[in-house]
Each structure stands twice: as structure tokens, then as C-alpha cells.
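Heads up, the chain below is alone and in the form predicted on its own; it's given as C-alpha cells.
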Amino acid sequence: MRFAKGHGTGNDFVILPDPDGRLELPAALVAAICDRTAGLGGDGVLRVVRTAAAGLGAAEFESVGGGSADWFMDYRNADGSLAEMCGNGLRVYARYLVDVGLAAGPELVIGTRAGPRLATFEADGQITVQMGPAQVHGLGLATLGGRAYQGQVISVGNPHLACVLDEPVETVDLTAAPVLDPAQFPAGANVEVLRVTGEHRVQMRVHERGSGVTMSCGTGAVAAAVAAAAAAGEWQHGAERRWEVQVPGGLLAVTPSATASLLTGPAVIVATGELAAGWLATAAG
């Protein structure tokens, strides 16, 4: 099983490259592949699959941008689970196609359970990912560390509670997975803790579901910069202006919007290998 490593602002995943849709990954395969001692490590696995050849239904075949989405992002989180979407993840799916001639810039269409994403590749460097509208489902609770914390529920193809804090991140707990009510989150979310900074600016930290504290969030940047945005009243009217979302792994650009919120940052791919039989024999059980 041939895979390479790749991270965005810290969010790091495991790329198996898949395009014919041959790979089996049960959940503990890809726990295992995911585990930071005995496998390779990572917050999470992008299989790179031909969406003609991943046994979807329509919606991720759609078209958008002007292209069709002729590869399909099969994210699972560390622990196994699915998930919908990505945003970190993408930019790196993007990055890893390019560069093995997969497909070719400066724009190209990729597939998610949340739908089909267009990825633009900067001058920069850095990589622009479309992620689809956010939306506001009202207010909601989770408990971190012992404390109640309230939060804007925020849905970017993925749910979030993103709470906006009078106090440095860095003091809440998020060692342990969020205590959330499960009639509003019947499939559990990602938290997000965020403080404003300054103007646009928020530093934001997350325990995202299934994978627990990471170095960044993609999808939870969009929810924190949405959550930012309700708190100063642009959000309501309409307003979609850019904000710097601060994540440990380093800085990501968010202009959230109602109907295609943007997401910019770096994606790197790290390194190229193959997993050893006997480990791979073992790990599959």
C-alpha cells in the first residue's frame, strides 16, 4: 500500500492513493495507519479514488466552476469514521494531485460527501478552497474541561459549535472530547474556542470529532470566522469580508459567506512511501 504524508497549518493526514477504488479501509485500518506510535500518524486519511470509481450518488459528480469533480476526497478521520468534509484536507488533496500529475492547476473540481469543492492554486503558493455555504442553526452548549461554554452551531458541510471567549484560548480544556447535547448533535461536531484578536482577526484552537485537539481545522476556521463575523453584527446584514483565522499550526485566510465561503492557506506534502506488508497484515487484522 503505496501513501504519502501531507499537512495544512499543522492538520496532518495520510494520502492513500486509491484511483481505482481497490483499497478496503476498515475503521481500524485506519486508526491504525492514523496512530501516532505504532503507524505513520495523522489526524486523518485522504484516499485519493475517480469518483466514477468510489460507487457515489449524484450529488458529488456535480459540477462546479465550469468542472466536473473527477476525483473524489474519501476523508476518515483518525479514529475511522467518515466524514463530509475537509477544509485542510482539500487543499492537500489538491496539492497531492498536481504534483503526481493527477490532474492540473490552477483550478480543478474535487468531490466531498459535502458535495463538489473548486480548489485554486495562488501565485502565492497557497491554495483557495470553495467550501459551499455556512449556515447558523442558533445557539448551543458544550462542556469542556468541567465548564459550560455557549456557541454559535454552525453547519459548513460538517457541524461546529464555535464559541466566542472573553479569555485567551489557551485556558480552556479541550484534552477531552466536548460534552454536547445529543438531540442537537445527534452525530456529535467539532468545537471550536476563538477570541478576537483584532480587526478581522481571531486566534482560534479546536477538538475536532473524531480526531480530538488538532493543530488547525479547516471547516472549524470557517465556523470560527462565521461566529466572529455574528458577534460583530456583520454576519446578519450580509457582510462577507476576509478574516485571519491564528491556529497553532499558523494562519489561515476565511472570507465566510451564506452561499460559498473561502478558505486560503499552505498545503505541503511531506514525504512518499509504502507501508510494510507485515505491518500492514497485522494492522488489517
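Positions refer to the first chain, counted from 1. Since the structure is predicted, the reported quantities are computational estimates derived from the model, not experimental observations. Compared with the form predicted in complex with a further copy of the same chain:
Hinge residue for the rigid-body motion between these two forms, chosen from 196, 181, 262, 41: 262.
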Given for the second form:
2 protein chains.
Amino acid sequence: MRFAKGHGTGNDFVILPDPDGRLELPAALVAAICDRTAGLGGDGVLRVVRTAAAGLGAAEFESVGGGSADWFMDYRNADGSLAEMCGNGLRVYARYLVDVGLAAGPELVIGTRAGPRLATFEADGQITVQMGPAQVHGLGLATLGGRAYQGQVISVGNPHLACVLDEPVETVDLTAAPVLDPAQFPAGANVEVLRVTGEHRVQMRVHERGSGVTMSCGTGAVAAAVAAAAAAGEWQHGAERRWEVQVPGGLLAVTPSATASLLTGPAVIVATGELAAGWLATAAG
Amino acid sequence: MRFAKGHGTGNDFVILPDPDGRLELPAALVAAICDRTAGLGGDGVLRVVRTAAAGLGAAEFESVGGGSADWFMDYRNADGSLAEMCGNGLRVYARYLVDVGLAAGPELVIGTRAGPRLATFEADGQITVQMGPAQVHGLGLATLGGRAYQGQVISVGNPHLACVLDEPVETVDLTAAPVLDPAQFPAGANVEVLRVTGEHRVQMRVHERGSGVTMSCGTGAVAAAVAAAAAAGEWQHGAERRWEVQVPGGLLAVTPSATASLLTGPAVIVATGELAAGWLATAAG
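If the structure you just shared is the form predicted on its own, then what does the corresponding form predicted in complex with a further copy of the same chain look like?
Next comes the full complex, and the chain you just saw is listed first.
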């Protein structure tokens, strides 16, 4: 089984090329591959498969954007479960397709479980991806390290609570899972803490639902930019301005939007190779 | 740059084949390769180089065992610093050499900075490696999570404090670095907590000096077996018995000895591949 490994601002993925949809990918194998010591290690797996060969039913083919997207990003979380979309993963996916010649830039539509998404290769080598609409649903509370923080409840496809702070983001204890009001967040939420550090520039840290503290989170960066734009009074007026969002793993740029947010950042392929047959035989369970 | 990735009981390594000693391996590159999200990820790097091509001076060639060992395990810690020996790494190194046909089993002498070490391939696929002499230097104390633990001060080339407990090893808080008496441990120590769980069988957890809590530690497993043998009254009588040592990453077997301890365990090659040229160009600094 061939693979590549790549990352976007420290959010890292094992890429499994499977153009013709022949790969069996049970959850146990994904988890074994993503194991950071006994496997290759990664935050998730990106299976690279032609949309027409992905084994999708007619309705699913439509919903992922099969009509416009030759390639489907079959994204799996590190525990093997399916995931809809991942902004950092989408950039890495686009980089891989173009690097190996499976697709050509500078514009590329990729099918995802959240629908078709456009990836654009910028002149400086960064990649911009569509993140879909962002919505603000009012105020909410999270308890982090025993302290209560107020933030904006924001949906970027998935639920977020983005808290604008007056103090350095390093002061917040994110080690334990945030305590949230289950009535407000029945499925939990990613919690971002952010601080405005300059003109249209914020620094953020994030606790991702189910993953803990991570180096970067694409939807979290969008939520942070929305909260910052709301605090600046821009969001309410529909002004779509570009924000720089510093995450622990690097620098992203976000143009938050109620209709089509944009996320720009680096995407790096670190290595390519092949999983050892002997290891695969035991890892597959 | 070609690589393999492998692990022994969850202690994982990036293997860099360099038979003719042509590889430049500055500390910054090793650290970038071992970075678990922006690189490949590993506890260390094993450079696979012919002893004669390793660029060693005459005295060093002698001390690593160049006269008897065709291959030299050039082991680097994840921060790029040099390391003398690593029992889990040595098994993975031996597995790699035999897997790719650079050497033949079942017995193989490998040069290390701690001297030549014999690796023996067992019938069941496990590998036994020589760990050198172990010495007991009396009692010592470590404070772990605010609580004092008494243990045996043991040298396995590097310093250890191995504490035999009457309670489950999971109860010990190993998150913070152990507090040790600097007069007794001027260079710090690895601290093991262990419990006898059966006939010549212990379970252990370890806090490795400079690395924190790890899945496994070869010299730590030897120290744990020495402490258990001492508690059983065997060590004092020079009885060299085999102990099973359960570590978080798997099962090891140790025959502790004042002259030549043995460590047996699995070694797995997970993948082989090539580091991306573009990534290397930036990672090398």
C-alpha cells in the first residue's frame, strides 16, 4: 500500500492514493496507520480516489459534488471514523494531486462529504480553499481549567465556541476538555481562544472536539476570524475582510463569510513511500 | 533521502540507510525528521552506515567495536543529539539490516557508541540484544506527583531509579519530571515504577530523562528486572533468571546480569519511502 505524508500548519495526514477505489480501509487499519508510534502517525487519513470510483450511491455522488469534481477526498479521522471536511486536509489533498500529476492547478474542484470545494493555488505557493458559510448563533460559555469564558457560538459546518480574550492565549488551560452547556451544544463543540494581536490579525489556540489541543484547525481558524470580525463590528455589516490567524502550527489567512468563507495556508508533502507488507498483515486486524 | 520507519514495543525510529557514509545529518534536520506533525515523527533516528565508512577516528572505530561489527548504529535522539545505545533501537536496526539483505542472521554484531553488541534472531521472530552489565548502587528517592518513592539506584550504562510498588503502576503520576537528589543523580535519571504481577513477571512505567513518559525503554526494562530480582533475593545470589517486563507499548523479556544483560522483544518495520526533496530543502534549515 503506497502512501504520502503531508501537513498543513502542523495538521498532518497520511495520504493513501487509491484512484480506482480498490482499497479496503476498515477503521482498525486507519487507526493503526495513524498511530504515532506503532504506525506512521497522523491526525487523519486522506484517501485519494476518483469520485466515479469511490463506490458512492447516486444521491451521495451528487451531494459530494461528483458532477463537478473528478476527485473525492475520503477523509477519515485518526480513530477511523468518517469526517465531512477538513480545511487543512483539503489543501494537502490538493497539493498531492497536483504534485503527482493527477490534476492540474491553479483551480481545482474537489469532492468532499460537505459538497464540492474549490482549491486555488496562489502565486506564492499557498493554497486557498472554500470553507462554506459561517453563521453566528449568539453568545455561549465554556469552562476551561475551572474558569468560565464567554464566546460566540459559530457554525462552520461544525459547531464552535470562539472566545475573544484580553489576555495572552497561552494563559488558558486547554488540557482538559471544555465544559459546555449540553443544551446549547448537544454534540459538543470545538473551542477557540483568540486575541487580536494586530490589524486584522489574531492569535488562536484550539481544543478540538474529540482530538484535544491541536496545532491547527481550519474550521477553528474561520470561527476565530468570524469572532474577531464580530468584535470589530465588521461581521454585522457583511464586510468580508481578510484576517491573519496565527495558530500554534503556523500562519493561516481567513476571509470569513456568511456564504463562502475562504482559508489560505501552506500545504507540504513530507514523504512518500510504501507500508510494509508484514506490518499491514498484522495491522489490518 | 530514503528512509524506513520502525518500532520496538512502541519506541519508534526513523531509519536512514547510508551505507557509504554520505549523509549530512545536522541536529536541525534530525529534529525536523522526528517532528511528529511537520515531519515523519520518531523517538530518534538510526543512521545505517558501514562502520568503516562512518568517519570514525581510529580510537573511536575501536571503541564502537569496528573490528567485529560491519555496521554501526549511529543513533540520534529526537533533538538531534548523539546517543550511546538504545535496546529497542538496536532490535529495529538489526531487523532492518536483515530485512533489506544488508546482513544475515541469526547472529549479528552491531557497533554502537557503547561498544559492539550482539543481536540474535529467535525462532519466534523476536530479537535478543546484549545490553551490557547492570549494577546496583543502593537505595534512592524520587518525588513523583508530590509523593516520595523509594527505589534501587541502578546503572545500565545510563542511570536509573527503579521503584518496586505494592500498588498498580497506573496510580503514579509521571506527568512531571521526577524530583531527584542532585547529589545522588548529578546527570538526572530515568525513573521506573514497577509491580510484580506474576511469576518472574513485572509491569512497569517509565519517565525517561529528557523524553518524559514513553511507551517503552530498553535500559529501563533491564533496570526494572534488576530491581525485581533484587526484591526477590535473586540478584544478590547472581542467579540470572529471565523476567517478563510489560511496558505500555508491549512485552519485553529481560535476563538481568552484572556482566551481560539480555533484552528480548519484537521489532517491526512499518514503512519504507523517500523524504520529499522540497520538504528536505526547507527542513535542513
